[in-house]
Structures are given as structure tokens and as C-alpha cells.
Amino acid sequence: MERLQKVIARAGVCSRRKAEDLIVNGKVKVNGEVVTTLGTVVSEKDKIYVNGKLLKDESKAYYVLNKARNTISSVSDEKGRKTVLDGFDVKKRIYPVGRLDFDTTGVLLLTNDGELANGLLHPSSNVSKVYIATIEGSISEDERLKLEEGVMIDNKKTSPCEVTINKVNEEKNKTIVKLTIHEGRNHQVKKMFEAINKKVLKLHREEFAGISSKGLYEGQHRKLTFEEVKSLKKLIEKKGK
């Protein structure tokens, strides 16, 4: 027996939180009866309908994409802009795990495993995210330490992180900085640099939850290996303990 919202999320329909909303709003039926009580448990024998469609626990798919610049981290775009799914030829309904800004490149996971996606994005997940930022000008040691210790963005201080100065180009007045953060706040890296009066010229996410884009050119994707999927699930299991 398993909770209804967890079964819906595992089937790749949506996140567990979204599944709870569907249940509360009377969009879910179990064996022909509308269920609105959160925590309802079901078995493999039960027939579950979400928005009138029979739930099928399709096989899971896991991909890593090196997101190209100027693409939308969404399954579709009403303005007709290119999305991260445009390069995929997959019959399963996959979707991005979180978002990267329109002009940001790098690691983006895509899956139909709602439970895993929801777990990785949960504020308590504490998964690592490694960014390479090219900023205008230089950065002093005091400024680097400020970033590491935490700066105020959107009226809240960022958590401690790791900041390394990779390269300084005095001729072009640019500095390449590596940041390892464990949060997922909106436009966080750009806002962190804004807090110390630095402009980000280019931003690339090198790694997410231990998964890298190494060997992938911009816009290219690949399936995650069995070991990579296993490592992601272990992160979620640890969070739940």
C-alpha cells in the first residue's frame, strides 16, 4: 500500500505537491470514486484516474542536457521560443528538473520521475550546484569571502558556499569565478554578484547533484547511467531520513 499522491508523482504526472492539489480539488478518482482526502493509500490493484485519464506507471526516463544559451527551461513556450525539449525525440512525457535562466548554459536534468524531481528540488535537499561565472572586472579577497559567508538577496541571506577565482583576464577586464552553492533560489548566482556590485557576463552550470555536462556540447543530451540515477535516489533517501 502506498499514498495516492506518491503513486501519482511516481507515474510522472506531476510533482507530489501538485498531485496533492489535484486530489484536494477533486481531480482524482480511485476505482470510479472521487478521492479528496490526502494520505489515502492505494494498492497496485486499484485503478486511478487523474483528470479523467487512467494512470499508467510508465517506465522511467532520465537525461542530462547541456542547456544551450537562449533556450527556455520549459516543455513549451507561448511566445514560440526554443525550449530545452526541442532537441529530444522521446515519446515519454519528460520535463526539466528546475530551471536555468534563458541566457544560462549547462547541466539540466530531465525526467518523468516526479518523485525524484520533487525530492531534488525540495529546499531541504541540499544538493550541490556548481556554477562557472564570468564577471566584469575583478573580485577582491574580501568580496570573495563575503560571497562565501553569505550575502543578502531578496531580504534573505544566502547560505555559506564555496567560491574560487579560476582566472583573471586584466586585458579584457574579466574574471572567471567558480561557485558551489546548495540552494536553488531564483536567479541566485546573478543576484549574489549584484550584492557585491559585480555584473555577470556569462553563466554556466557545470554540475547539479553530482551530474556534470562533461563531454556534451551545448544543446546535446544523453541518458543518465544506472549508477548516476542510483546516486540521485540516494540523495533523496538521505534527505528523507
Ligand code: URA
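For clarity, a rigid core is taken as the largest C-alpha set superposing within 1.5 Å between two forms. Everything numeric here is computed off the predicted structure, so don't read it as measured data. Residue numbers count along the first chain shown, from 1. What changes on going to the form predicted together with this ligand:
- Here residue 221 does not count as shifted, since its C-alpha moves by less than 2 Å between the two forms after the core is aligned.
- After superposition on the rigid core, the Cα atom of residue 65 is displaced by less than 2 Å between the two forms.
- With the core held fixed between the two forms, residue 211 has its Cα displaced by under 2 Å.
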Contents of the next structure:
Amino acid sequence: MERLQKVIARAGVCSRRKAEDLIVNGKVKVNGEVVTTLGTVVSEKDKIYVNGKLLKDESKAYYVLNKARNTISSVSDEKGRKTVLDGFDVKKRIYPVGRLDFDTTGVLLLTNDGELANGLLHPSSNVSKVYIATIEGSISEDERLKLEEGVMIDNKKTSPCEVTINKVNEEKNKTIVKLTIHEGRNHQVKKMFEAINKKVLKLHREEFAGISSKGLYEGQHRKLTFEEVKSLKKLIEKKGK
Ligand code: URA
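Which structure goes with the form predicted together with this ligand, now that we have seen the form predicted alone?
Starting with the chain above, the whole complex follows.
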């Protein structure tokens, strides 16, 4: 959901300031109704008319970002924190496909393709997500197996996943663990480690639905290739979404 004036400005009709004037002066309709309230928010499903003319559907855009630490996975933030959109100079209404925590880095897809985004985020889509977690201390074989088989988080067992130990640093009392999970529950990785009494010091998402951020520095993004978009669409088609 986004503010009406922002959507009008993004569509290239006029500046945001001018869009506010148009709204207040009754020149804007949403789904057939005149809207004069500046706080109005709209979604991509809403039909917006400015001076009687329908705002055109945007062409679809697809990006992968290597999310930087301390950025928020949202298109705007009331507290003025940096968002994942800050490095983008894109007029289209793109938004992140799901969320990464404020302090998590790595792959985040952004698009204005609602159908694809919803399909990828649907719980039954089971798309794989690969995380690299740096945890405090070490992890025993029993604990590793527990994570793989499933641990209770928020009163529900996590589904089977793959867990490998990438590196143990005894001197620094840290272990680097790679997890491939097929769900996308809230703070899932941190909670999985919490369930075996381990603390995550750093978390990076290496891959989402087969898309990687290799070659991108933190905060950098690129357009997805035609092949990558095709592979994502195939993933959700297969599931009949
Ligand atoms: N799991 C988490 O705990 N945090 C993230 O940002 C992503 C997955």
C-alpha cells in the first residue's frame, strides 16, 4: 500500500506536490470515487484516474538487491531509517518480496509483479532460501540433526531442512553454519537457533528461490535477467499458483 500522491508522481503524471494539489482539488478518483484526503493509500489493484484519465499499468520490473545491514525491508519508514529502496532510482512501484531483518544482509528480490511476489511468498510455494549464519560457540552433531529434522518455534515444528557446518573458529568462539530452508516464517533462522540455545551473531541470505547476490556489494542491486525471471515464474507455475 502506498500514498496516492506518490503513486501518481511515480506514474510520471506530475510531481508529488502537484499530485497533492490535484487530490485536494477533487481531480483524482480511485475506483470511481473522488478522493480528496491526502492520507489515502492505494494498492496496485486500485484503478486511479487523474483528470478522468486512467493511470496506466506499469511494465513489470524485477531486481535483486544485496541488502545492507541496518536497512529496513519496507518502501518507507516513519522513523526515517534507511530502507531497501534507498539505493534505487526507479519510478515504478517496486517493493520487496518478503522481509529480511534490519540487521540481516543478502538476497532480497524487489518487483512490482504482485502475482509473482505472492506466489513466491505463499507458504505452499516451498521456495528454497539459503542462509549463512555466524553463531556464538559451537554446534554438536546432535544439535545439527535437530535443526535438520525440525525444532519448535512459535508452537509449530519447522519443516525438514539442510544444515552444514561451514567453519569452526575456536579461537573466536564462533561457528559458521549454512542452512537451506523451505519456509519463510518470521525471524525463522534466529528462532531455530534460539530453540537449541544458540545466538546468531550475523545472518546473511545467500540465495532466494535460486537467485543469488554474488558479485553485488552490500547495498548494490541489479536487474534480474530474462532467464532468472523465467525461472521464478516457472517455480510458481509448477505449484499451480
Ligand atoms: N531468519 C531470520 O531470523 N531473520 C531473517 O532476516 C531471515 C530469516
